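One chain comes next, on its own, written out as structure tokens in the form predicted alone.
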Amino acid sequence: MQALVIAAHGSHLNAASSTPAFAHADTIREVGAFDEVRECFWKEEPSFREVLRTLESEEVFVVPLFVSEGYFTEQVIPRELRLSGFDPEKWDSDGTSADHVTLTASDVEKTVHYCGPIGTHDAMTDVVVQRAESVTGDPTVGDGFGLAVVGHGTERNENSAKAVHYHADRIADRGRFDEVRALFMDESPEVDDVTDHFDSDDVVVVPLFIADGYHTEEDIPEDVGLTDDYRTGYDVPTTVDDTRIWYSGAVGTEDLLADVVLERASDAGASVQAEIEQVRERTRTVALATGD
């Protein structure tokens, strides 16, 4: 038997924080990719520490639902899962290239394929683009548009910004959008000045966050100028300084993210290629049916 564990942060204060983990786990259950699928959290139940004990499977694929490599993916999750011998050096990562390592969970004698975070996987680039398609309602969006990929950023962890630059650069290389920029909340270039960074009349703003919460629902809309008070709401698009801003909300709520979770597990050896195709087809069909 094989199991999938989706490890997310969760929150005691924001119920929506765990919504993407549950939603993407449900999608993966529905396509039958694994014998068992579990969600676990740092700030909610079930916890990282207990999740392996809830599984009958002896082989487990653990995929962190985090944007970047760092404290949680390199210290907290391996420690709480009691992965014997884990060392970040095993990934030999430059900050965006962590793949997977196979270890033993010491107290339950399970083989654990511990994967890098979903936020740095190449497939996340497609999710950012699909997020732009969803918010504009245009499956061909790009010509005449700018795209801002927005991250939190922090001087305390250089890897926090690397994932944002990585996906922005990959999208720019495709030449689909007229302009692509990586912008941040807590470091330069700042999202507050989004219109200063684009010449395009239309700009899609996609936050590279897993869940909607304080930053994506309150801070960014006010910082960008969509509204003076997030509680009064705003239109999509909203014109700011003669630029139409199409604000998408957190990328992690896009249905296609389930594909990235499966891609991570596939890279670690799970036989889920057929299920990956099912998820891509399901999310494409849903988008067409809803007009997103």
Given for the second form:
Amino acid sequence: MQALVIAAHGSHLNAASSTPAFAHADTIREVGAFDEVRECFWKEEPSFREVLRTLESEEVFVVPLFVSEGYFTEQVIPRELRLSGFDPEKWDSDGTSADHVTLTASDVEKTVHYCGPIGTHDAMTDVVVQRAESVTGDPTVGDGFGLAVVGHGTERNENSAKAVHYHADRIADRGRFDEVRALFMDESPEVDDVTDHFDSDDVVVVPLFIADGYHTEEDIPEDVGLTDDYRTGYDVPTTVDDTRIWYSGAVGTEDLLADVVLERASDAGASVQAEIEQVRERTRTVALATGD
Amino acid sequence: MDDDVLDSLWLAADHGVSFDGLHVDRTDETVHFETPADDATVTGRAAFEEVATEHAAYVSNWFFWHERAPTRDDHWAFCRWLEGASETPVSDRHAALDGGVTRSWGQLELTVSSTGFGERRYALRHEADADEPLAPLTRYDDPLAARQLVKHDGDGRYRPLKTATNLPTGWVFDDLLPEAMLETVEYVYPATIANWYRERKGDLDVTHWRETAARQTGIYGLVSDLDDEAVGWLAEACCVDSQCCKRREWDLDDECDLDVPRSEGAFPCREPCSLVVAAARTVTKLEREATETYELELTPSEKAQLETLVDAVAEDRLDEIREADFDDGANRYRVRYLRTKLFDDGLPDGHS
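Given the form predicted alone, state the structure of the form predicted in complex with its partner chain.
Up next: the whole complex, starting with the chain shown before.
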């Protein structure tokens, strides 16, 4: 038997933090890609510490629902899962290229394929683009539009910004949008001045965050100037300094993200190609149907 | 009795069946059939079917546990425990299952019933709803629904701790097959079956406070500084029956117990949870402050009121205090009065 474990942060304070993990897990359950699919959390239950013992499968693919490589993917998750002999060096990553490593967990007799975070997978680029399509309701959005990929950014972890730049660069290379920028909350260039970074009349702003919460629902809308008070809400689009801002909310809530989870497991050896196609088909249909 | 059942038992008897008091051995056409109350040796399939039918309770029990019950060790053990299989003979259990056998699991009430030959169905609800008729309860059949159901308490407040004692009421999963029941329990109280089973086997891997604290990094690295007495206060604040359904099995370390009562919960707590670690971070920082002396004058009633107020918050009693119950020291108007009288200008400064 094979299991998929989606490892997410969760929250002690925000009930919606686990929503993307549940939603993407359910999408993967529906296509029957694994014998077992289980969500686990740093701040909720089952904890990283105890999730493996809840599974029957002897082979487990663990995919972190995190946006970048760093503290959680390199220290917290492997430590809490008790992955014997894990060392970030085994990933041989440049900050965005962690793929997978196969280990055993010391408290259970299971083989664990520990994958890199979903945020740095190439397929995530497509999710950012689809997020732009969803928020504009336009499956061909790009011409006449700018796209801002927004990250938290932190001086403490250079990889946090690398993931944002990685996808911004890949989207820019495709030439679909007139302008593409990587912007940040806690480092330069800052999202506060989003309109200074674009000439386009329309700019889609996609936060590279997993779940909607304090940063994506309160900080960024206020920093960007969509609203003075997040509690009063804002329109999509909202005109700021003569630029229409199409703010999408967290990319992690996009249905297509389930595809990235499966891609990570597939890269680690799971036989899920057919299910990947099914998930792409389903989530594409959802995006076009809802246009949100 | 279905042909499928008879075929299964006939085949299994070739290697010998010995389960829950039923013994069946077959050599070619000769079958020895034995239960605690009876034994018989018969020849031929027709005679076998006749004697099997006479002992339908035993055959039904064998069929469920070998053809329908979950095979995974911990799940099997949990289902056996639910119906008291190890302490209740089949003859008694068979009758009891007709009416339903009930066990508590945290705040859950689990009922297993016999719903036909070799079949079981399971019902889950909040124990507070145990005596309610099913009609007013919202019925569910998809285990995944339990994830959202237990996310908030009855007042709509987010529950970050699944085993906290504020499981919402008003719902029931009333007709689940074994696997669906196990999945639902897993969503309501994650990992509790796995850890309960480890404990029953005698290999629960308890991680005590000091080891848990030493493992922490980042913003939680400081919790190792919390002194032993404060760890006890923390356990008493968070890890007692009134707050959590788990039974604390962790202490300071292997040799040094916390002087805090353990709960009676059905399932163990094998290490401080993330909520306790997060609370420890806060109190570790608070405990770094030196004490100072503050001088303020209170009437005896005001002193008692402050104690009542602290108690009311600690026991989560505020919602129960009636609007005009001025005799209750934690009544909102009483507290507002106290604030106006004593605290409007702030409390006096302290001194070392």
